[in-house]
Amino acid sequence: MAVCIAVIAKENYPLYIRSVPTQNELKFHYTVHTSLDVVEEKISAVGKSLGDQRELYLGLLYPTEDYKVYGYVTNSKVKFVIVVDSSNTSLRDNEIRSMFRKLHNSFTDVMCNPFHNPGDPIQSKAFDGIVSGMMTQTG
């Protein structure tokens, strides 16, 4: 499913990012630090049009030749992507959401782990877990 993932604090520095193929990883951190331009575009665009109230999905931030990139923010602002292989085909958007979701639900409990400082790198192993099944997970 996803080929990479990360998690990108308010500030945009990663708190986490995680790739398959470890010898492209480069690629996929310049891959997430310039989908950062098209959310700030997404966020700018939908509060000016709709306030408080907005979708914390973003939906296809772009797609290349190679990968689809998704992105996701947090009320707090705090901002999920997920890179996946554009031969995935079988993949819909509601599959995608579901995924958010399932990031969204782990990153909370880490952040409610009263040993762990709000704006540290993520290194919990249970949200490491749910970042590996989705990355696993077949269509």
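Positions refer to the first chain, counted from 1. Model, not experiment: these values are computed from the prediction. The term rigid core refers to the most C-alpha atoms you can superpose between the two forms while keeping them within 1.5 Å. What changes on going to the form predicted in complex with the partner chain:
- The rigid-core alignment places the CA of N117 less than 2 Å apart between these two forms.
- Fitting the two forms on the rigid core leaves the C-alpha of P21 displaced by at least 2 angstroms between these two forms.
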Second form
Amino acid sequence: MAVCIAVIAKENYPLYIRSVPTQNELKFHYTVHTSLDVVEEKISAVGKSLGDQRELYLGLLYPTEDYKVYGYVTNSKVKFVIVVDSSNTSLRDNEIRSMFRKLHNSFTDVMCNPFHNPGDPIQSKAFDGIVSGMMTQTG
Amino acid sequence: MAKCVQSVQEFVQDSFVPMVAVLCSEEAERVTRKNNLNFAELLRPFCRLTSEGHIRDPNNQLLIVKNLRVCVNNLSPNPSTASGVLNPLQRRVLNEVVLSCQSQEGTLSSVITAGDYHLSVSATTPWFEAYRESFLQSMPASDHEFLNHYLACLLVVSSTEAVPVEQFLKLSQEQHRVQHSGEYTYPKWFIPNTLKYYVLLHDIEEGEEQRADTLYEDMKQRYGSQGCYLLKFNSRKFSTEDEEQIPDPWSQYLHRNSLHNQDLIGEVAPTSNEEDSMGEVDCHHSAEKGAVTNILDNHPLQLDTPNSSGSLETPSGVSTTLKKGSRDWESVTGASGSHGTCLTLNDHDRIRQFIQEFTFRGLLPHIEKNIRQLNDQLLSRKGLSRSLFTATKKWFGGGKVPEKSVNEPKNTCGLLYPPEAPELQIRKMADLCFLVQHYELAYSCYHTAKKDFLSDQAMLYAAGALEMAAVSAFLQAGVARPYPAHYMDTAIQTYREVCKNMVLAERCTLFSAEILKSQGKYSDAATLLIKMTSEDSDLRSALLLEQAAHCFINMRNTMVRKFAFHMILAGHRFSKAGQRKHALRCYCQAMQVYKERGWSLAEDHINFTIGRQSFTLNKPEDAITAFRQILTNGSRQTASQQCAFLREYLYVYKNVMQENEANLPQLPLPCIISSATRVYFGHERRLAEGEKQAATHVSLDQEYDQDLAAMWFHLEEQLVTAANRGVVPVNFLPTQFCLNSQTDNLRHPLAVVEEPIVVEVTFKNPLKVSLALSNLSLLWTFTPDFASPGQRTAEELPSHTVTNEQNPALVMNDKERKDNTVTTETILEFHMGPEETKMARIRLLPHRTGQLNIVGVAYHLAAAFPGEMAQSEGNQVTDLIRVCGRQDFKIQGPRLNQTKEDKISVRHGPDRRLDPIITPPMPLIEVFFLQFPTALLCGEIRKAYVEFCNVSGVALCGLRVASTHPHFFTFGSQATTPLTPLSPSSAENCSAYKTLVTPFQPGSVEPEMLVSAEDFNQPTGVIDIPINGSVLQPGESTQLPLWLRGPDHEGVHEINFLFYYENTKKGNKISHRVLRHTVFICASRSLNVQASAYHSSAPHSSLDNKDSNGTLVFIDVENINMSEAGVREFHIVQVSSSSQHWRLHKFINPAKDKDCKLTSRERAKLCFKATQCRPHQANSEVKKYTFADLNLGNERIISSLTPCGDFFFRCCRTTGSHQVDVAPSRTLSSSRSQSSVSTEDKALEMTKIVKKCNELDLNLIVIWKVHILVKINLVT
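Mind giving me the form predicted in complex with the partner chain, seeing as the form predicted on its own was just shown?
Below: every chain and molecule of the assembly, starting with the one above.
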């Protein structure tokens, strides 16, 4: 399903980034990092017109030859990025949306952990599990 | 896209200029060669017209032609054809152009701030402009457009020629042959009847002016005054000593050409091997004589390899040879003099005038005429309906044969028109209009042509028309026609996909991107540029990606990350294309975005690449910095990756090391946790030596404990007070043996000469790879202390600081001197596992007094590869990449918090733990304990021996000891010592006492002894150690007995001793020294003793008459031992009393039991009669204690002597001090073995006693012995 899932802090450093182990991890790091430009562009564009009532889901950020990159920004400006294989055409926008929602819920749980220091990299088994589920589901 | 020097309009305009060919006679060639130039080159600097020209369009409107440039090239006919890809030679030239144009560091960078990013980006990219210029120049002329076809030909003949007119004729015929014979497909000509312009060259130095003038007159007659020109030049002789400064306008034009030429020469050798025909090589040489740019256009040695990556992938070797070659070339040209040395400024003006004359009188009218002609043709054709015309063409096959390209099987661009096809005429006219800047007409023509071509499905032509339509639409000044970007997009796509002509597609992209950029459409420009990157050319991809990156950063919403990413891509392509410097620059620029933002994987990758590129570019320092970043950044790479990083780093490092050997460079690995550094002063001690047990003292293995330190400080203070007769000196400081981050390091610690200093360095390996350190040693500087009287050899040495900081391998001769100062110990092997934190202890042994500063550590670093370490040859492998380096300690003192400034800013105090002062020799003592127990019963007395040994070369005195448990031990008082046996062997019976054999006599009056308390007196807590003569000479040792008494409470007791001694000589920096000892004693329960006193109610017997006022003392003894430590039974051997007023008088055993044995949990009650002492004794001035011993066995123990007395008085003092006023009714229940019980019983029955004290002050000492079952373990 997803080939790379990343959580980026407000200050644009990675809190969590995981990709399918078979592929070059570095490539995904670059992809995700570069997608932040588009995320910022989208946020700034939306922020002016709609004010606070902003949709968290940003939709397709940009397509590359091999992947599609989707973005999602929480109200606290934490960014989620999901990279999906372009060949996977079965994936609809709605499904991506629900993936983000699931990710956001799990992220909220992580943040609710009193022992988690906000701003630290996420090290949570539950979160790992959710992410793994998204990456392996339907292969 | 970065800013360019030219404006977009200028750039586009300059890319399409009228082309003029030159044909020279040999003589003319010779004359111009004097200036080290050929004719085309001679003209080149003057080809831009400064004045305005005029032209009339078909409607007779006057147009102004501004800033026109003509391009003059030598005519070099050759048969090759244009193709859609650049040939390898062209690629190499482009590569060379880019390579030679590097960014000047720091000159042209602009700072861009986006969000929290502050990037310095090079504002201009001259290498790109150079590439673009060179690329456009090398564009092969194509059939589908006429812009770079030759419009005119200059025929040049020298006036020195015998018959110049004949020469003109010959040249004219030659031109005609080239154009019309069909032998050469190149060069291409614009119009069949090319403008021929006859030029007579007159060398002023050589020829006769008269002759030239007449010849010119003749020419005017023949060709008309508009078609010929007399150019006079070479007005001075070539002379090297002529110092007149004439600007050299050729240098900027010819510099690059020389490079090109050199490339061609370099090209011959390798290609001639592949190409069999020598003729082609000859042809190549002849071509070389011609204008360089022409050769570039179509080179005969075109390799048939569409994928030329082979030649590009191995550029390092080639480019270096080329570079060398070009340098040679320059030196050659430099030696032969600069260009145009025979020309004066007047000559320059003449040439300029000539060009102007030629353009305005010859070229422009020619163009004007042709435009008019073409226009007429087109108008005449307009009568026919276009659609009908094309329809008939389709139905009847028309007058034109659709012809597939023979030369280019790949060319799928539809049909090709013959050169003079009517469809091309409109395009021709459009091109002519474009060249003379009549963009409006050009646009409408292109537009029409485009429609025609599209309807014919002539895709290549259509694309060309689209491209030019878009460009001319853009160039139309003042017309509100939007730039048709989609024309360009279609054109690029057609070129790429239909025609497979990457060169044209690239040209189109370059224009379009530049135009879009000028309109602020950076995003579109970037998309175009990125689309144009492909696998076939790394150089082009790299340059375009870089420009795209610049587009991203110039956008309104700056896309910093995209910029960085595309920079990295560009860098990657640059490195593939062999452009290392450019690659490095790209990576460095991208680095600014990724740096320290948590994207460690990417950051490491960039750093690694930067490191590699820097190294190959011979910038090892940069390489090291980059590699160091990877290794110390706490990278999350895998172990194998880190291993590779490390290996690369070590390799680079080693190479750097070979270059500069003077100083040891700093190594980044492993990390030193500086604050955890501990310093220990003194010898490392053996704790046990045979049966001797050394004092524990302090060692580096112990953790620092604040409470313990305070305790030792307190003890030392007591000792110093005692030594200084009750006063603590003002400058008293506790001795610190081991310094760490928690100790007070504000002052320089004091170390003693010839005593080692051990520094414990904490290394942390941040990598997942093992590291092998070797030859680990400390670096120090040493300043000898001249003031010290002990330093006799001071004058031998010049007063400078000794250090071992230099590379030890280099300064071997210094080694001896250093060893004389400080011996540095080396740890040969120190292996660190992955992510391990490990301590190394390194020793220094100072030999002289002075100030020592420990600066850092030096070591050899190598990566340890697990498999190789085990093998013997593994060492050799590690030797290969072992590097030598150092790391300095950076110890920060504690944060200051005293003043306001301290509090509002962050300040740190000094930390001097590594800067010890070496002082003259001091005595050093070793203390050993013999037969020292580890477990005792509560109250048990045990005898042990203590040995003091002076191991230094200096005598010591004033030996004292202080302890946290002064009750625990005694050395015996001075008065009683001689009586005690000195040999440990006499203590066999485990009897620590002095005994007398006395049979038990019940009822007899017990002997009594009077002892003064002063005999046992000692100042509080501190005990002087009674050694012979109170001075211990060097090497001497002395043994003393030591009595120990088990603590009163069960459990494990920690007992600390602090031995104090001084130098016999006073006035040293170190006033005294101390030695610590800590023992742990496990006390187990023994007897519980309770005593009570009752007034005797029984009638006095005759015997006791005189002591009418006696009391009965009952002692309840209970064995509360739980058979611990193999105890079976207790024997109560003796009960003694000690008091100032009372004495035990008689033993009244109610049970009549002779000896008192107590097995586990047994109780016994003993009854004694106590009487008052004689009054005179009690009233004596000195308080004396009466000791009375009542023995229950056969032996009497003299309780008043050591050790019994010692312990008694010691307890007495402490209890006494507690009980001055208080007199509670209490019994000391915990009086065991030989326990002194002070029973104060306010006995109610004692009313009859009319003594001043109504309390009984009697201390009882119960002496017992124990039978211990010794368990014998049979080992089978």
